[in-house]
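The chain that follows stands alone, in the form predicted on its own, written as structure tokens.
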Amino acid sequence: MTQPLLEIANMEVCYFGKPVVRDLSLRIEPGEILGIVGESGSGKSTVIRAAMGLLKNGGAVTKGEIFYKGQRITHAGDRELGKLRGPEMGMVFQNPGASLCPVRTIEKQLYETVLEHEKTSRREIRERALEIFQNMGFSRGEEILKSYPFQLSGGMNQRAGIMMAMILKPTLLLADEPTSALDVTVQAQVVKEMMKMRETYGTAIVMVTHNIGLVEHMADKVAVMRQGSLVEYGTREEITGSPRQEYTKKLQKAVLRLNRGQR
């Protein structure tokens, strides 16, 4: 069995001493696309919050371990996390004020991010900001890169942390509700763009959602969450396809599927 590239081993995530995750184990592999489906509250978007070290306001990892490329990083500093994230391991946030500075525009944000971690030309990281803007179907990319976050919508904000998230090539791809702010169409160009980079850099992606029809979509695992525990694990045909829980088959149905019928 290969080494995973990410792996989650028996943990449990508390907040002020109280259980939110309890026990929690799972394996994502190179170039594996992973789901974690499941209501909210139901600590999915903890799992990677854990994993990228960014638990916050009294939480924290209580029990078990995180490994990333077989390192052990459960308590590592944020320095040591910090050469991981962007060129090994990028996030994308469900609220994009999160990870965006209101006082900066994209752009220079963008060219901090990137110069950060590589010696490259401002041109050229404009070039591939515009070019994933236009992967997701997005032809206003000059306008984001120029604006401040406070001038953008929700939808807008969210393109411009995709893009960041994406423009390091990062070999695992940890995205928390990614599409939430978006129209359904333009989540399907996304899910596109997020599909391309696994076939052209090999980028393993866990996706975080409470919308079982994008990773019965996009997925080839499927983790489903209820109440911070796992209640179903494996691939996405046993899970969307013989679903065991009935909490699995109430969530296939309360959620409208990106290209209903196919597979």
Ligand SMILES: Nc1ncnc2c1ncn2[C@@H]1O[C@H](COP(=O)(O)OP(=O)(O)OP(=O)(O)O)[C@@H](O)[C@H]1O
Contents of the next structure:
Amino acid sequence: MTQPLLEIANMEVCYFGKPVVRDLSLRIEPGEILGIVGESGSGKSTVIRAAMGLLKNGGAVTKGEIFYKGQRITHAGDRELGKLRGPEMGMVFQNPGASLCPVRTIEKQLYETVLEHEKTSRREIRERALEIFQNMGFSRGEEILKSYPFQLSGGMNQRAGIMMAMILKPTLLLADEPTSALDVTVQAQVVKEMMKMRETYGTAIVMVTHNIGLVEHMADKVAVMRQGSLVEYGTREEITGSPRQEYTKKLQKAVLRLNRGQR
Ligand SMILES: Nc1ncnc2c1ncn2[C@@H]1O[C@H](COP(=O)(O)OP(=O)(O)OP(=O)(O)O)[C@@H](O)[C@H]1O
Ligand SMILES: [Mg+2]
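Now show me the form predicted together with the named molecule; what you just gave was the form predicted on its own.
Every chain and every other molecule in the complex is listed next, the one we just looked at coming first.
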């Protein structure tokens, strides 16, 4: 058996002493796409924040282990994780506006992020950024780069966040509702771009989403969360083809209703 890229074993996460994720185990193989779905508050963001060592204040991994490429990172500090964040583990935050620095332009933050990890010219970084925007079907990349986060709409901030995570070609991309603020056509282009990144660089992706339809489209494996626990975990065919849980069926029906409403 090959070594998993990311392994989470029997993890419990507490916020202020209260468990919000319980006995959760997952493994992500290199190049694999895992979709995590579940209702609001089920613990999806908490799982990927724990993996990045970026739980919010009051949050801690209280049981179990997290390994990245076999390295135990369960309680690793910022120094150790700082080396992994970016080129190894990239993250797209659920609320990109809040994760960006408010007083610096996107362009400035972009240079800082990339130059921390590689020696490249600003021109080259800029070109790469514009290319990613272009590939996501967005021609106004220049405008995003010169803006401050507060000047951008939720969708534009989201694009900036995706671009910044993708530009370092991470081995593992953890994406938390990366397309929630984008309209359906742009969403499709972003997803296509992520799939292309996997094809080209073998990027593994963990995609958190409310949208089980998106998961049916792109994921190899699916994890369904409810109240801090995994209620289903398996291949896409297993989960979306014949979900065992009433809960998963309900999530699917909700998406079908949504899709019909959009037409
Ligand atoms: N900073 C925090 N302080 C206290 N409790 C928190 C904090 N962040 C999350 N929680 C709690 O942890 C639980 C899981 O939250 P989490 O944000 O992981 O859910 P989620 O599945 O990502 O939800 P959503 O779909 O709304 O983003 C919730 O009960 C939430 O109230
Ligand atoms: Mg969340």
